[in-house]
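This document starts with one chain, in the form predicted alone, laid out as structure tokens.
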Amino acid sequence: MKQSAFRKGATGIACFFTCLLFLAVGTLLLILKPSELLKALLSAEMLYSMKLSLLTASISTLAVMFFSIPTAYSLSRFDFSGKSLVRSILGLPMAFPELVLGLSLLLLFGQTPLGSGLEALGLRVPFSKLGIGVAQFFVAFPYAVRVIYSTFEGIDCRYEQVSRSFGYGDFETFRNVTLPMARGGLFASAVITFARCIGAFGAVLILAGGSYMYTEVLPVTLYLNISYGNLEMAITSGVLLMGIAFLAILCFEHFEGEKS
């Protein structure tokens, strides 16, 4: 069957930009010698950055999943006043730059009643390690809600209606029927959330600061070292971030394939 010019053109564009992306990624992977990569990987700064990134991203992911599951479920199943407004506001962080989100969080947790109240309790958010987790949470939360919402929307409500017809309440039905059926989507959401937390940069930089070996997570390590002209450390942190993103995509595709 003869291919149309449009089909050839569309396929050609897809292949061309895929090749460009592959070349860009390949350049990042091949520009350093293995010995240089290993040296940067084992440096005190990189080890600190990796540990802090994994710790904060893990805690933030747990917090995001804990709050995004009931949020997404309520948006999927319940009607309430202002529901469309809630959905619009939750989607805002995905539409504007992280730097704007970071600035907004800095103002919110700064010299305001909320910020002052938290500081009185010994919880200082701006320019602290706690600020890293807060920034990661607000960066990843809207994405998690969107994925989990789609998961709940794909579950037939009749299963829940049958459960309620046997006398089970809303929470029992949610726990025993809906959550088990949504486990694939929840796992995929957790993977995406973790990768999003690890890769959060703009909001983290503004809210928590870019302090050397204090609030220095992997994206901040890349930023600081590219500013200093230390390409070995910058490229190594970039390779680590890319590797985490690649593993997240593999996990997501695996569970998407199982679902279909």
Contents of the next structure:
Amino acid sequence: MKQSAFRKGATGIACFFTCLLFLAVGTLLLILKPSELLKALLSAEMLYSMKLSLLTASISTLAVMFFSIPTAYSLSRFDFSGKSLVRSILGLPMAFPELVLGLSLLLLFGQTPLGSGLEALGLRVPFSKLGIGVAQFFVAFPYAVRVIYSTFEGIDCRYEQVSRSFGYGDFETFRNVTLPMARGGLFASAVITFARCIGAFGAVLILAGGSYMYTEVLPVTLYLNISYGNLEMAITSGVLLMGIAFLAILCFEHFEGEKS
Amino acid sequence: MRALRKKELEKKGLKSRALDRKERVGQEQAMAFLEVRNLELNVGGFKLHDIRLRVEEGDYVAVIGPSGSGKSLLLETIIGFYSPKAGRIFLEGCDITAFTPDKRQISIVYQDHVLFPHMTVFENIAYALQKKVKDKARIKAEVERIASLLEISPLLFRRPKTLSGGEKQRTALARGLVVRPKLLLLDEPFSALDVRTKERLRAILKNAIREYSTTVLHVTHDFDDLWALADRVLVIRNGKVMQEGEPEAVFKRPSPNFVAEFLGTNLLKGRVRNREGNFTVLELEEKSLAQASKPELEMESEAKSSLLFYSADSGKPGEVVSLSIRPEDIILAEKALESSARNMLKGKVKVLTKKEHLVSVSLKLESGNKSDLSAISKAAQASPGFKAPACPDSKVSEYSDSKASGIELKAVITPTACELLGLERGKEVYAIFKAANVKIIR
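Hand over the structure of the form predicted in complex with the partner chain; the form predicted alone is what we had up.
Starting with the chain above, the whole complex follows.
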């Protein structure tokens, strides 16, 4: 069958950019010798950065999931005044630069009574490890809400209604029916959230600062080492971030495939 | 079926709750088991308008109507998924309008089953019970009992995705029934199933309903469901109840034109000519046909020739009425037959439509029949063994010419009968039906 010029053109563009991306990724992987990569991986700075990244991203992911599930559920199932406004505001961080988000958070936690109140309680957010988690939370939260919202939207309300007709209340139905049915979507969302948290840079840099071996997470390691001209460390942190992103996408695709 | 169930209840020593209620209410009109009063609702373009409904305990009510008429919406409002804009819903004399679905003790079964995919068949059924019954052994016993009744015992530990459509529907029915709901709502439960599975499921459901003594509201498009299961029928159109009553009464005497059209009844317009003994003779004028809802088909005041129909219903001479004849009540024959039926009309096959296990035959009747005893058709006389009817009235129509009258009649026959008669477009046949099956509607 003869293929149309449009079909050929579209497929050609897709193949060209996939090749370009593959080359870029391949370059990152191939430029260092395995021994150099291992040496950089085992350096104190990289180990610290990895540990801090994993710890903060894990805690942030838990927090994001804990708050995004009820948020997405209420947006999907309940009608309340100002719902569309809430939806728009929650989606904003996806549209504007992370640096702006970081600056906004810095001002919120540094210049307002909220920040001073938290500080009085011993919770200092700006230029602290807590700041890393807060920045990661706000970067990943809108994405998580979006993914979980679409998961809940994909579940027919009648499952919940049938459950309620058997005498179960709203929360019991949510726990027994909705959550198990949304399991795949929730897991996919957690994976994406984790990847977003571990890769968050701009907001983390502005709110938590890029202090060497203090608020240094993997993207900050990459940034700092590029600034010093230490290419090995920069590339190693890049490889790590890419590996995490790749695994996240694999998991996401797996669960999305299962869902469909 | 309703009377049978009431008898069974009494046999079991369970005095009907409806009877108790009647006693409570005393001399005034007793509140029905389920009573819907002046229900108004508007959800996403679908509307319910001034719905009034009375269902007695043990009733099996079929709700029919065209797609988008608000049948499912009515069920979902009764169960509490939607709050009505106005009106009240009473169940067992209690106003449940403001109750959440978990407080109503009503179950619903959907066409697409809505089985929880993360649970096995056993878990799906047990889940319905677990809120009320805490004793695990009792839950197990109840699940096994309903599973055996609905013939799904071997499927208990399978997931819904591994079941066939019929198996899924039986599981959904088991889940809906196991809680012994006050009211069971069925939203087209058999629509997606093949004819044989449907028939089997109807029998199984009938048995289960009898066993669990449940009152049922069943939305359906399939008239076979209605005949097999229902003891009352409710016809809805555009969110309004058009007619309700016993199935036979509704089918024989569909009151508004819409109901007749929807039910597939032959609805003809005519004028009462005279009375002949116990029969009313009706004159149908050319082009005065059937679809009475269409203004262009209104009766003309002066007709050139007419067709005569005999009805066992009474009528006043000169009165303009509608006639209802069920397609199933019409017999088709190749030749004029001697029989007890008072109406025998000749026509040509216009359209043959196969519908599942039946064939719908649309006939264009020929004009010019006369109510004259001597006017027995040549075809009838020519047929071997034919005897002139003994009754003083004409049973056989004579066709002075073969001009089509413009009047159409639909009959329903089996494919075997269709084959035996060798029916095809343009073939001449006789439509025979009893006067008792010609219902006069005013």
